[in-house]
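Coming up is one lone chain in structure tokens, specifically the form predicted alone.
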Amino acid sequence: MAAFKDVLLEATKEAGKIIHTYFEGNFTIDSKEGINNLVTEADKLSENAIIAVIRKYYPGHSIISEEIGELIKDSPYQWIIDPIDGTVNFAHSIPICCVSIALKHNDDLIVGAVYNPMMNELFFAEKGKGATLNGMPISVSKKTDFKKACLVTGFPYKWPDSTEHPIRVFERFVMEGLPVRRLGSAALDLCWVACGRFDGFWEYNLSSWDIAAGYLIVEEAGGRITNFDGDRYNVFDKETLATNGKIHEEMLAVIKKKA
């Protein structure tokens, strides 16, 4: 039986080859529900390649993937797949996009990988064994001064069913004088928190495939990830806050209008 890590990395790299081949090339683009919610030919080919690798080694495992949906099996193992996270970027030849794959056993994420083949950056984590970037250990930033933090966020295709509009939360952070970036790939946002490029990330209405691998990578890099109530995060939550752990409470306070 192949090791989970080996299967994960094989699938990730196969998808990465497809993404890199089609980047800046010719491919079909379709729209899903919502404005600018795109899916490309490369998304589907990447997804097919990932599923083929997983099925080769673990045909009985469950799969949930962005384009094909949930393939339900009677298994405690579930692969959570985003064949291209940052599809809008990909469709516009912006090299901030990636493949994201994680494996969950019951309620625990056990391995995860995020790969941006255009930048040749492969993030990986295994539960209890830390996180790496291209094989080298990574950790979240050590920054404790919230006023000096560099943050990243994203905006959903559909606004959440909430009394708090995401733009108002964004405005509060900007009014604090903080630099806030918007890259267009939640999986990479999380990985860039994990390796210390950003100190914190928040977003509404993400799906499990956007988050799962990055969630494990952040935690294994020493970071903290919760919902907007500060409760332990679940990959199916719709509110995501990930930080270096040292500015987490300050970010929660701004999000919840306590600062």
The other form holds:
Amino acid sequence: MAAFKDVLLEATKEAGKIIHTYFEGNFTIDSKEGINNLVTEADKLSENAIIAVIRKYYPGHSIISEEIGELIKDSPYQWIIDPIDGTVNFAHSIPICCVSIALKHNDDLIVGAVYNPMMNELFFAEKGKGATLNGMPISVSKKTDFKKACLVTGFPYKWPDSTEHPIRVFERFVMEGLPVRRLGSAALDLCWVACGRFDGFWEYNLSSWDIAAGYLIVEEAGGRITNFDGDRYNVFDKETLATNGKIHEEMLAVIKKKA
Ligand code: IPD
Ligand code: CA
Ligand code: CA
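So the form predicted alone is up there; where is the form predicted in complex with ligand IPD?
Then the entire complex follows, led off by the chain already shown.
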């Protein structure tokens, strides 16, 4: 039986080859819900390649993947796939996009990988064994002074009327005088927290495929990830806060408007 890590990395590399080949090339672009929520030919080819690798080794595992949806099998294992995270960047030839794949066993993420082939950066984590970037161990930043933190966020394509608008929260962080970036790939945002480039990331309304691999990578790099109540995170939560652990409470306070 092939090791989960080997299957994960084979699928990740196959997807990476497709993303790299199509980047700056010609491909069809369609809109999903709303004109700027895009799906390209490369998203579908990447997804097909990933699923083919997983099916070759584990035909009985369940899969959830952004474009195809859920492929349910009677199994405690579920692969969670974003064939291209940062599709808008990809469609505009901005090299901040990646493939993100994780494997969940019951409620636990056990392996995860995020690969940006344009920058040749492969983030990987296995539960209990730490996180790596291109094979080298990584850890979250050591920053304790919230006022000196560098943050990243993202904005959803559609916003539910019932919740506070993300621009208000963004405004509060900016009014604190903090640098806040917006890369356009939630999976990379999480990995860039994991390797210490950013100190914290928050976003509303992400999906399991945006987060699953990055979640494990942040935790294995020593970071903390919760919902906006500070509760233990699960990949189906709609509120995501990931930090180096040291500025978590301050970020929660700003998000919850208690600062
Ligand atoms: C998107 C990216 C983006 C985030 C969006 C996601 P996609 O994923 O992660 O950073 O702000 O909410 O939908 O559509 O490029 O796979
Ligand atoms: Ca995504
Ligand atoms: Ca996607």
